[in-house]
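Single chain ahead, written as structure tokens, the form predicted alone.
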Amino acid sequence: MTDQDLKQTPLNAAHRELGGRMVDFEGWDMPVQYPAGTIAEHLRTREHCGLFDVSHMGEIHVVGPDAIPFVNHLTTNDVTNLVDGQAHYSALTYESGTVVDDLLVYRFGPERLFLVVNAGTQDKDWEWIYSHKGDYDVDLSKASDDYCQIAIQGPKAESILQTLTDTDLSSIKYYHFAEGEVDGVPSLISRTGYTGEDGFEVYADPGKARQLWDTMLTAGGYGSDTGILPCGLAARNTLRLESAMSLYGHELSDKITPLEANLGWICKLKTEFIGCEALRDLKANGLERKLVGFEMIDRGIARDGFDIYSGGGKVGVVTSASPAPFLKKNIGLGFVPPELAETGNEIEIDVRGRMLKAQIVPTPFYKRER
């Protein structure tokens, strides 16, 4: 695929203009990282204020009498516990109770639900949702096109985000939002985000996503030694690795279950949704794998994809694993069976030939003060 045959979001000539370094993900051209680096990105974030373009993400609306029920029998959560100006984070799984996609659920009202699905899937997902309208009173919309999104992570998000909107974002609860206006934009604005930090989530109109990224450039003191710096997708995926936040193709795929991935807790298996007869069977009969988290005790970094052995046999796989700039650690999550999953265990990795001990520590490995 050729660079101009990958798609763009608003903001690609402004990435472009401050030094993005571009790559294809999942068919996106997106910025891997800002000239500051990774490091530097990830660091900032974690102590001052980060800003991500993620408006590669797909949106749906589900609209009509039936939006609670269809939601609820096709994704795990239990969408009759939100409330209005609720979001949270779920998974939509085929019968076999591996997962199609994860994604998050906004509750507008009784009659009106948002759905927050992954860049490379949302084709996928659409079709896997529509296809199961049935007879369900709704009417279902792709969104995607209509939104730009933008994340503003760190402890001083909310302060900078506050100087541009009159909505009290002290109000807004975690996993829940607001509409109000951003710069005078009229906005969708959600506390949440894929950092481990507080911050927001704000979704516009596309044709003032190009205004939003640069007020809050300006808002954050972009420029300065201290200041806001936009961050890629390098950064993106060691703050939420150091978070222990699941990544669909890595932690979650269609042979990957939630139970397996330390997901229990938005399966919500007392409910009818499909797939969940075989997570109650999963359950009831013990996993076969658990996903762990663990440090590298020797030196050396593993990385996705690299296998896992105890007592000289391969017992796993690492799925997602990097050095993490604000732990001085080299981490990483995998599969290993529950035997082996108890914190302190120790295991050898694989990394190109060398086989490298580490050991497996609670997760998530990072978690903010609040």
The other form holds:
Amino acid sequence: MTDQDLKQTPLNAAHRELGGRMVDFEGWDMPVQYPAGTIAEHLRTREHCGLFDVSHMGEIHVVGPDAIPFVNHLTTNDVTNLVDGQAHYSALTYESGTVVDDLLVYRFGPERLFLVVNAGTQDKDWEWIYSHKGDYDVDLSKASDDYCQIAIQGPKAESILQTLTDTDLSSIKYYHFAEGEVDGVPSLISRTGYTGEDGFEVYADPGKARQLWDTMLTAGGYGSDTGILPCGLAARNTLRLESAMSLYGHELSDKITPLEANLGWICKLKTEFIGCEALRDLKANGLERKLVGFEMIDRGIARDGFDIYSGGGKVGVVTSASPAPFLKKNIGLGFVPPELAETGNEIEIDVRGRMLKAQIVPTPFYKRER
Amino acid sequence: MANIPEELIYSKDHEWVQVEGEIATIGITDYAQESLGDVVFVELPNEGDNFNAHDAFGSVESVKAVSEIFTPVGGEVVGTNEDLNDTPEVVNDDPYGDAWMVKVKMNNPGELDGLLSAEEYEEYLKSEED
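Okay, that is the form predicted alone; can I get the form predicted together with its partner chain now?
Now the complete complex, all chains and molecules, led by this one.
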């Protein structure tokens, strides 16, 4: 079996014991869903709480006097805006302004940053980052093997996690983090996520992953109708899509700039970084395509890679699309020329040879009540 | 283990067939619905449409995937299960009962000979897993 070649997270056995259906995701043996099913997992996260193994994500330490200038040189967002204990979303860009990867940058201190990158791109990211070290006074280290990462997400995430830690979670603001203990395990507790819900991502020693996973399931009342549910990659994807969050390889890639993907807010174009000139030019000259959200009007489901038509011609492509379990609509994201990107505009999607009507709608499709 | 009723016959594409006279009723198997996950959309042909054996006559979609459905026997569609438009989840709940998909008036009942008995289908599933 080729399973032998796949990488495993420290929770692989837990997923199998829970009945997870395992698939090859970017070279990792990961659960796509558990027996409850994707829709139940998705809804439980929106209404109560979901638990996700995201230990496959990559981590890199950047330590030294030049940590901030170095990461600022590589990424689109402005690291000087971060304070200790804060994180932000950003992108690594090529000179062309297209994207090496999207990432989170955590600031532990003025000389210590922590980067969290995508699973499938972590080797490429490391090479890219390392190759730009030059004369910057920084130590770089790969830390992916030093961390498990468990995301606890949903309106009940705070109250469940609070039962396991002395750290006052209510004092951790969105996109901030604290170092504390969860069930006695030293952890980085970050108020971040990829679901559009409130919640936390907990980073800890991979040797303690199983303890943390099991204790969070127990604390969350796994097994009851309103208790926590372990969630697979399929629910992770539908949750992020309803929230219109980008997925590398879909809305972002080495052929797509953040500006086209509605991520101008993470591109601080008054600062200097690799790709800033290309992005300034693009902004000055106008985009040729823009990422939009759409909702199917006709009965049918768009899927990733389907072509978008308007006025009888092909005008773009669907980057991510799926049924939206909470919204109960068939939605998607895709690129169209800016002149077609108006809310309310009708487009057509080629669904296996049938032209089905869809309408451009504002994103995010789903926004939680605060 | 997937549920495989004795009284039906099966295709290697994971459709089941129930034969009454010259009418074949067709749906997808328990194994097929389990593999797909939550079914959210079923697309069926129109009554009066004609298909050859092994043609795709519709599709079943889950949150994650699309699966075409093939007719194991050729003929004219004489009935479709319209209820599946509004309640596609029945395919998960009752694949052999309320989630029947189409009734085909067979052109050549001899085409049924290539299909599998319940026992043979079970063997086939086991061999697929290995």
